[in-house]
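Here we start with a single chain on its own, the form predicted alone, put down as structure tokens.
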Amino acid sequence: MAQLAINNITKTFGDTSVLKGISLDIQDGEFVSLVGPSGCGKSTLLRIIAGLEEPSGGHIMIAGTDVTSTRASDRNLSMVFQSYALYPHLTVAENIAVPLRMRTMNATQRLPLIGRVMPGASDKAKEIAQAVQHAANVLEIDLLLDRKPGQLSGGQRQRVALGRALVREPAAFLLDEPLSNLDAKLRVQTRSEIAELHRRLNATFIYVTHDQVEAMTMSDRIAVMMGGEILQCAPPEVVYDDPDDIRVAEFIGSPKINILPVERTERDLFLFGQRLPLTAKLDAPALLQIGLRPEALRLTKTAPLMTGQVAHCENLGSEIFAQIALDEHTGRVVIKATPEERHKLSLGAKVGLGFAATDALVFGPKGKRLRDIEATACSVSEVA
């Protein structure tokens, strides 16, 4: 395994700029997810790392060696595609063995009949069979080696694709939305299997997905991409709790973070005309925005900061998400409540909301996080 460095990578297609100076260092054995909406450039970046696409500028370094101009086959990287890309006429064992046969056997040794009697072919075939068996044991598909892809479920096919990548013992694994073709139940199962595989191998994984749940549950770090740029790269809990940009805050988290307009006068912040227990150090008054996660909002009857009516309620058993139509604002906010609070959330019920000043995320006019914010008091009243 090896460290991988992406240095100021750009990519343009005609007049369209897809990647705008991407730089990212990935440590040996690290699991990094590239996450973002469709069209943000994450798959293009992965293909450039793999050598399947040429960058317009910048460099790719693997273990300190510049491989920007190196062919994909010579980069010692294994890529798992969204479509699995299995040969339907070959067995599972034969599919897994393909990269080893291409790497270790010459053209004559790979011939169906005469290749078996060529010098050295027998020994190489035994080594390949051992490597295939080892990969199958690791992925727990050793009982499927004689089957064809058409006889396998989606999850089993994905493990075969992983086995074909694993058998090469690459410097890094590149995975391009490998779970998008699976149903919801299989996605949950397979993502845990991928995470466990990463821990067992201690290998470098670069994982592309538009699904924030996949990124949050498997990654050491998440690189949030939008518009051909990395907005933030940090551990999942940091990206969720401490986003640098309002776009990151809105993309990560389900239900989506609540964004409300805040007015600043001198040092004080006002929400719907009500002073918040927060002060901001800015040169001039400005219209700001405040971000509140659903779990940050609390039901209260004592001096609420907002009031509204319950417009919709989703009971998930262990937790409840309610949409509150605010009296002071045309939009709605989503709150996370406990099952014990269900009786307060009947449709049309009038509720008051409060939150702790330390849970508020304040963003500037351009969407960048304002960190020079001070909490002067706690605005959460006793839950009633």
Partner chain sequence: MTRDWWKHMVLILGAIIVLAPFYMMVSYSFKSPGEIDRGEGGFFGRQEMMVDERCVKLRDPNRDEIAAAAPHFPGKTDNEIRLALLAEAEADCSMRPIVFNYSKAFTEAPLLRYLLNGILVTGSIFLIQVVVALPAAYALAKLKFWGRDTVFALVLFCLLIPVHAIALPLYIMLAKLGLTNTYAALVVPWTISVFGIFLMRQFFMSVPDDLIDAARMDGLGEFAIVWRVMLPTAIPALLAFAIFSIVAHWNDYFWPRIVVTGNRDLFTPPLGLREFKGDGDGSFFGPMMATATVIVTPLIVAFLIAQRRFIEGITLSGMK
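Structure of the form predicted together with its partner chain, given the form predicted alone:
We keep it simple here and write out only the one chain, dropping partners and molecules.
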């Protein structure tokens, strides 16, 4: 177990720059997710940490030692791959034993057939068998140890891949989208299992995913990556409630955050001509954007800030997501409503929308968050 430091890592493939100076400190025992859309460089970053890819610049430190030029096999990291990458010709037990055999046995002890009679080999083989059994018990795959990977289901293979990673005690676990090949139900189950495993092992985990739900539910911190940069690295609730960048706000949260244009006149902000209870600095740009989470919007009849028609409704049982086509704007906004409000949300129904000023996230024209916005005393939505 160790702390990890990534210092100003860059990576270019030919002319395209995939990573543009990434720096990240990961504490011992921390669970950090690298999340972002495909092509954002998160997998490349993980591979650089693992030593499978060479960075074009920058340094990787594990427990204070520079490992940038150390081979992957000597970095003492474990990795779980998206495709699981089990050895198809070995049984489950042999698959899990490989990292231990390679690290604890010498070359002659690993030889087929004659290796067994080499001095010390049988003791080590026993130790390895115990470790494999223990890992298999933890992951509840002890009944599968004699099978070949081809005879396992996707979920079972995924557990074997996890078993192979945790059979030894590496400095950190690297997981590259380990859940993306599982079906939805199994994914939810395995998600909580991995989080529990992390708590039990108290090991450093670096988890790459494009699924923001996975990142939100498992991590101590989320590093949102886009275009080869880390936009924000913070605990899940901060990333969700207090994003630094409009791209972070848009990527995290499902359904997506609603983005609406606002104009600044003097210190006041106007949404579709209506004055918002927010004041900006005089040097703020004239055109701004506000982000409103679906749960920040509420249905209101008195003095609505926006009006529109219900265009589509998704009933999830415990909550309802409705798409409202706005009268004032070409786009649609999504609101979250309670089941009690369902009767107001019949298709085509006219609705008014309001929100609390403190829930509005204000972004500049280039997407950077403006934090010097103040909510004024009388909030419109409180009237509703």
